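In the form predicted alone, a lone chain appears below as structure tokens.
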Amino acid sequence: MKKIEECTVGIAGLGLMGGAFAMAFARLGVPRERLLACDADARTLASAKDQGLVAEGSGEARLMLPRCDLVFLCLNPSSLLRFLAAHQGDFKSGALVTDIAGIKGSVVLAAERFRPDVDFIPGHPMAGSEKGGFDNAGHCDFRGKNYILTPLARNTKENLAFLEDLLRRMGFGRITRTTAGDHDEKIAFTSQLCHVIAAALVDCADDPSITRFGGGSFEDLTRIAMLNAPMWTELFIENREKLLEHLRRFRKSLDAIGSLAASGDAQALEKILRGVREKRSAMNG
């Protein structure tokens, strides 16, 4: 692989992750003329232009990708799946081909029947913002956070070097090579039920003006139910089995403190919550 300066880069997909890649690329010194975009959306593409992000920008593909040497394909596990099939010979002989779509099981299985000429890193930033689309890849920040790879059989040892280098380099402060079973069934606890938990607790809320008597705790807790809903609808279904069984679980844990609550029974309540923050403080930063 090239050094990442003497690369051609192409995005597929410009919202908010994409656009956050696209600034990344520039900070690492990318030439301009050598950062490429398509998107659906014409006015996201004359936006990143204007700004010095990219080149060109087009909504064909396949205008972009034979010409790419390194491809980010930002895109929702579905738009993805599509994507693949319908340009698959349009990539580049050689290409280094990632996406960073919020589960892996089955884009795993895509990578692992896409063109052997072409190097499938599956991964996944654990990077977003409650604020999404273009307009607010400003507000995504990479610095020390986690970025998770789920690497197949066939990637080069030469190529995931590369990539986890230059996600370093991008400010990404731990990188993680697991499986795709083992990523949703943890993605599905750290992330989907997160955002599952947040919803409801807005959801139940009967009173708007109920950040008035907010200090903190409820705004932590609910920024992320400021979520993009065809986005996290999609995720929440396709990994809904591992999704389930942590929502049994948190369930249980919610019915114990509820019932302890309601009998008065302090000790034993004092006792969980002690073993929660102590569970808690010695869990990995």
Given for the second form:
Number of protein chains: 2
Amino acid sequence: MKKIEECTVGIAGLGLMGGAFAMAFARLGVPRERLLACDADARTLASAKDQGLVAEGSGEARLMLPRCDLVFLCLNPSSLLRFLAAHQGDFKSGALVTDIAGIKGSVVLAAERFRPDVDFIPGHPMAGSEKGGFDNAGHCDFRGKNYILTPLARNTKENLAFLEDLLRRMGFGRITRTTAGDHDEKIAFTSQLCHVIAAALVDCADDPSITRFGGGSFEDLTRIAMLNAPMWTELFIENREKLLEHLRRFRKSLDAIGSLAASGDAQALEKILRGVREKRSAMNG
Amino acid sequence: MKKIEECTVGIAGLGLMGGAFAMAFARLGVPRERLLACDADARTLASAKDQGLVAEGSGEARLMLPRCDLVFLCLNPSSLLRFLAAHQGDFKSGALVTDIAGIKGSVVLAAERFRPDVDFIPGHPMAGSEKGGFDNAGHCDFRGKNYILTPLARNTKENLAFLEDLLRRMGFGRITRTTAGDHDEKIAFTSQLCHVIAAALVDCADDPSITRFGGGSFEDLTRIAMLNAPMWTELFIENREKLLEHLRRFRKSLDAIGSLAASGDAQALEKILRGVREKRSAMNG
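Can you give me the structure for the form predicted in complex with a further copy of the same chain, which would complement the form predicted alone we have just seen?
Let's see the whole complex now, leading with the same chain.
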């Protein structure tokens, strides 16, 4: 692989994350003339070009892909799978490709069946913002964030090292390599279950003036309820088997605590809460 | 009421909140010789005196109370009720007294039955920190935080105005006056339900290394799981009727979202999530 400054980089999808990656590439010294983008939205493309962020933006991926040494696919899961099917022939031979989809089972399957002369390393940056879209890309901070890669057996050692080095230089903290199954299982808990909980908490609120009585807890628990509805609908449904199992376990814990409060069993309730405090402390970092 | 700088102020209970109020009084210019405290823990009292925060600290409230024009009772709900019963005779006639307990039904009942020559205004600062205790009092930031007062019919207009002015000068933002019933109903939702959810989420986690897969959601939802177990046990049990009703409604919303994910009904799920986003936006501020 060339040095990043010498690569032609393509970004497919200039949403919040695509925009944030474009900015990160610019900061790393990829010259504008080698930073290309495609997006379905003409206004977003015009805005990215006006800001001097990308040299060329097009609604047509096939104009960009044949020239790119490195491609970041910043699309929702379903759009990503359609994109891969439609544009398999357009990628440059020898290109390094990665994606950012929040579910990896179906993506890894598609990547394994992809053209063997293109090195596709599936990934998932654990970064984002409750303010979505390209206009908010500047709010998406990569510094210290986790990044999960679910490499294929056929990915080259060199490309994996290149991508990890690139992500670290963009500011990401811990980079974890794991399987798609393990990723989807863990993410169902740390991300999808948390978003379902936040959404349910807002859904059941009966008084919009409730924040006058807030001390930060409700605010902290529901910040992520400002979610991108189409994307999270896809993620919840695509990963439902694992999500529903975590939801079942969460309800069990919820009911156990509720029952102890109902019965007034202070000793047992206090024991659970002490255990929770210790467990959460041990999880830090 | 005198000016605050001329008052002798007593703080009963030098935990996180008692310590933070002591610091706030010092910042407002209450001279150290008129800032008194009592606490059951000799080490905490010594530490507060060593830091020059209070002039006198004692394990015996009856040494402090007869001299205090203003008393902040910074105790857990059950300790507060015991304190009021034990020390009713020790308060100075004409004193203004307030408390910080997170549940107000039982406190208001006790305050209404309290000595008529003492003006007891029940209150609840919506501030705190997941790091408890006097040593962390400096982490407890009052700026812009909500404060709820549940005044009695007999509280004087002058004392209410004095207390509200004092709290604003300490940095608190919105101060809301309401009934004990309304407070307990709203707090069961914004505070207690949120703490039960956070505790359940940590309780059901099966992998302590899960934070490697975190993007901030799990961290945001479980920061408050670092809870003071004895205090929250009291709050959950004391307010269980209202808490359990909110818990029932939360579970209903949780089940509705879970069922739509299970059935793969993308249209209905996306509609709920869009509604949640709008509702949460409208709640801001």
